[in-house]
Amino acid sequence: MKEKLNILFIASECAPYAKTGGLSDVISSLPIALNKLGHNVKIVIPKYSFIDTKKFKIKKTLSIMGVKMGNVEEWCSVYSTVHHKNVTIYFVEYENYFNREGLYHDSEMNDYSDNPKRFAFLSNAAFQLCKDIDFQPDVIHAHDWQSALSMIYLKEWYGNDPFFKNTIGALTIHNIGYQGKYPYENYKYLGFSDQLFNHNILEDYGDINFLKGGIYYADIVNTVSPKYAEETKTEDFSYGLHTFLIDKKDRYFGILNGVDYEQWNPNIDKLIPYNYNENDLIGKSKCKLFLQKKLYLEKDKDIPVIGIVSRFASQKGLNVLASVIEHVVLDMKVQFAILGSGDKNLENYFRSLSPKYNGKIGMYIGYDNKLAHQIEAGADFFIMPSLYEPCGLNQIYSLKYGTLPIVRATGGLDDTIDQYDEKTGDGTGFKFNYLTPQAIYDTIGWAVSTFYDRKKHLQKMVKRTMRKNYSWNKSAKEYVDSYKMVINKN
């Protein structure tokens, strides 16, 4: 068997070109880690119209490429740039589908009605791209529902194609809450036979389910933390897909996401005003005062700051936090530094808090990568009260920045955070089990009391968290092992 694998990632986003959440960070950093292990990795995403081609030195690679979809042929172009040293990223340009203001929805958060066609096209275009650039993949690695159909195209359309005869399919579920469910009227465009539209593969109460079909056809399926893999095999967490995941047996498992410490490291981070490390935390105190000034909080290093960088969505538990946050700032001497966007009702609510609690709650509605880094560096605590969390990356960033996480014990949050022991000072954060206003209030109170009353424990925890290592090295090796497990059996 080949030691050096050719691996093609297909995804809907990749930082820094197009980003809505943690998926883009994984697509950006995991291929780099795989390349460092000696493998040849390429990435394919859409060429959204907002991507800055000049800034990223993106050049046209293929002037014209035909992609057969159902009974029509779509014509597109392909661009590319060097993502990192030996990793190339390709951008499929098709204005009818990707010349939009958003990735998945408009400014009012309404899904684009042609999303099933847009991402089916992307999934199939990747195969034609491989042929046109003469890249014969050992692994097609799809991510989430947007590219899940590539698992079906691999087996049903290209199964007898000599170019792909030794190619295996891997599918990573980053969030099972988003499955790509769309009306049957789009089915003809996908180009699959009627036999595939059944309960075990693509049919879901009369609709098409992209993720479900991908799970059925993928050689291996994983999600992004061990605990989330176990959770999603239960009815409560799977959004209806638990029986299909259980059917995959040992070909469904969890691999914890890593992080890119070249991007998220307070010792070298160029986006924060002062650098620091576990042996010299003066810079963190200065970052805190900088953050307080920037978000119009009372400048006082002796008041704890709780950071939030998140999508405003019920999955993130921010609707529950919203029901108790005013009680927190009224009852405790604490500040919040909040960055996020999403649900309009939550946006409007959180926006109203800043003037109402002047100096106690600082707010930025939207996404600002620089500010995200500054919150990680300047906050004392970072709260993630998620309803569920496949992995979570911000809590791992927080550990490196010496910012103690306050999290619900679910998915990757539970895998990565060790509970604080008030007797010994051990632990790396504060966890609660039930997503209720009282649990959030009490756990914030526990963290704040530790800040004021158990300084030595706090200092000990900060140093411990900063020594934690969640780099991609271990996880990338696990991905390679999973690829080779299937290749060896085929």
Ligand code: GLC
Second form
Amino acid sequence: MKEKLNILFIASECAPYAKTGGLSDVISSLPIALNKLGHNVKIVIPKYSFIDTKKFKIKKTLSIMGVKMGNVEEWCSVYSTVHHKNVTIYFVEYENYFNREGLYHDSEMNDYSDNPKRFAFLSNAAFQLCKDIDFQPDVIHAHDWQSALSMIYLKEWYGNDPFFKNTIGALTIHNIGYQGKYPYENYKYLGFSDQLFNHNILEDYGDINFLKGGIYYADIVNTVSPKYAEETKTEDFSYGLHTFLIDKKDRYFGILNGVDYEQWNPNIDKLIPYNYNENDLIGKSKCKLFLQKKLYLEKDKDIPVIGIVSRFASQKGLNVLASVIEHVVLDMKVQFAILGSGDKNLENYFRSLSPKYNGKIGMYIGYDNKLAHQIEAGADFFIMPSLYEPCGLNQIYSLKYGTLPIVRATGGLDDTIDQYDEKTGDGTGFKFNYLTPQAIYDTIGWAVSTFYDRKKHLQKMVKRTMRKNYSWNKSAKEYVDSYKMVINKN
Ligand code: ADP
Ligand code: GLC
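Okay, that one was the form predicted on its own. Can I see the form predicted in complex with the named molecule too?
Zooming out: every chain and molecule, the one shown earlier first.
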């Protein structure tokens, strides 16, 4: 049995080079954790034109690489840099597909119409890359629909190739709400035989479904929390794929995401104005005053601040929060610090609140990693009223920053937050079950009243949450065990 595995991660984003959400944080940090366990991990993502090659010392590695798609051969090149000590990241450069300012859509949020081709190409190019750099993988690890087709290429195209004869396929679903469904007219480009276009594999009501095909072919499939693994086996959460996940039996399971405490730790975080830890929280109060000033909120450490850092997508439940936020600020002595972007209606609505509730609602509409850290540090509470949440990283960051999460009890939010007990003071946050305006209003009210009326509980909770440890160590071991479960059986 081979102890040290060669693992290739294929993904559409990786922090800090290209990021829209938590997927990129995981692609950035899990390989490092696997490497610390002794495995040899490489990452491949597209070389989008906005990636700062100078800053990240990205150099050309392969001047020319041929990738066969359907009946055509595409010619690309490959760049690379050291991601972390022994982990190299590769960037596939193909101007026609990746010379764009966005990852998946233009600035008006219109999806690029050639997305199926772009990401099928990435999924296939990864195999040629392995050969050209002479990296024989034991595991090809795909993430979400964007690289799901690599599971099919592995078995259908490279199944008889001696280079990949011992390679297994692992697929992680970070979000089943995005499956990569595209019109049949793209099928020829993928290069698969007609037999695969059937209801059990790639066909979905006449369209191609990338994630569905990947699930079928992957040796193991997991999602990013145990609770979401269970939820996605039901019709309510699976967006149509529950029966296919149930069919995987013990080859489908949940592994909770870890986080990178080198990036997200108030004691060493360089993006926040004052560092602090559980034994010395003075820095946190200063961070709060800094945040209030920065977002034009009334500077007062005795008013609780609720933070939001989020993609504005229907998944996040912010439309429901929006329907009640004005009542909250009118009825309660509380402030909001909001950072996010996405849905244009929500952007406009939130933007209209700042002047209306001057000093009570502050925000930045856009993407700003520094401000994300400053909100985690400066807020007292952090709200995530998600419709569903595969794992959620922000609430885990919040714990480390002593910023108490207010969350809907779904997916990873439920797995990572313990309900506050008003009698004993136990718990790490405030949870509600039903995504209704009333439940949000009540739970915010509960958190705010704890801030004003049960200060001792609050202080203890803050310290308790900061001691929580969601580093990758345990979860990375679970990934290795699951790879080995399949490797041993083969
Ligand atoms: P999701 O991946 O569904 O968006 P997660 O909670 O897993 O949710 O991860 C979100 C990540 O994206 C976090 O690292 C968060 O800080 C970051 N993020 C989201 N929106 C913004 C934004 N507008 N500016 C900066 N960072 C953001
Ligand atoms: C997805 C999910 C989020 C999860 C992240 C990383 O974007 O929406 O819940 O934390 O992936 O796995």
